[in-house]
Amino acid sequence: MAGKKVIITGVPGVGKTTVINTAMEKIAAEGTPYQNINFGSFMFEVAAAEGLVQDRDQMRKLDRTVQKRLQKLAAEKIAAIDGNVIIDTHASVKTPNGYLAGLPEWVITAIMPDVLVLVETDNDQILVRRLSDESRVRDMEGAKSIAEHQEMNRAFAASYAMLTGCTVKIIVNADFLLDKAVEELTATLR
């Protein structure tokens, strides 16, 4: 299909979501039409429709053939869509088995990404973030399990630009330079 494709990645927490909406502004601004797709809401959409799950925070804890379905499911939909788009997942997932990949050999191969963007910060500030985000019901973790998850993170995005030859940008939304991560995500779309 024609178009850019960008995923966008990051732990819960770390802002992604607010970068992208930022810059999709921007960007919308210049000419340059995305459409944002929010993996999960992918899954999700199909997971609640089987009666898996009732909110989004549950889809973690799913076994992992379920998710791995619903993975595949939601792959194949965003491939099929032309243009320039923005898939806002997570490069990993913390389950209680494990980390499992956000995008796996079926998925990343399937959307076959030109860009893959890591939006990364302080680990205290996704913990502070976390804990005064009353929308959301997240495990309770500290800062050093923050960090591994970013570690993680990495390390899976690395696994997928080998699959998929593209390339892997960080971003990093610190507290207070909001502007600055739009910025940076803004040049990755032109």
Ligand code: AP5
The other form holds:
Amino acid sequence: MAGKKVIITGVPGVGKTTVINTAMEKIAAEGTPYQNINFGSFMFEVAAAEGLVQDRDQMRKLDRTVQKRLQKLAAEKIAAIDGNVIIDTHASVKTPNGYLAGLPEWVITAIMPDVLVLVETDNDQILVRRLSDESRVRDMEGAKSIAEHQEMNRAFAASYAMLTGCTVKIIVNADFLLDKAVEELTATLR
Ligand code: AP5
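The form predicted in complex with the ligand is what I need now, so please give it after the form predicted on its own.
Up next: the whole complex, starting with the chain shown before.
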């Protein structure tokens, strides 16, 4: 299918949505339109319609088989979208029973991304951002646990590259350096 497919991932609170929204504005001003697809919103639409959850933060606590069904439905819809697409999602989701692959084989091979971006930053910065965000029900975990999740995401990203041949780009979204992260993502989207 025509167009560039860029999957953007990062642990909750790293600021991936902030980076995406600003980069989208820049790239659109340059005349390269992208659609921004939030994988979690596609899942939430179905989960809420079925009465399974009231908010998006409850989804990672659902039974694994339910989460996998929701992933599959979202992937089918996203794979059918033509043109340049950004997919805002997770390399892995931290569930009460361990890490769930955000993009298992049947999802990643349906999408076939060109690039998979890992948005990362210092674990303590993520912790502070989560504590300051009152609009969400963030999991409260320490910096060590956040570090483990970021490491796991790199491992999952490598396996997605092996399955699809996509490249893996690491973008650091550090405090006071949002502009730098936005510039790197914009360059990746060009
Ligand atoms: P999703 O919609 O991706 O939510 P999330 O994980 O909470 O991610 P957000 O987009 O809210 O956080 P963010 O890190 O991008 O932070 P933000 O930009 O707001 O997923 C929701 C749910 O869907 C998941 O929990 C899961 O259940 C499900 N899901 C999704 N994909 C899935 C998949 N593939 N498989 C299975 N389930 C899936 O920024 C956070 C804060 O940081 C803000 O206050 C912001 O102002 C601040 N900030 C950002 N950048 C900076 C900076 N440079 N300096 C200082 N502060 C900054």
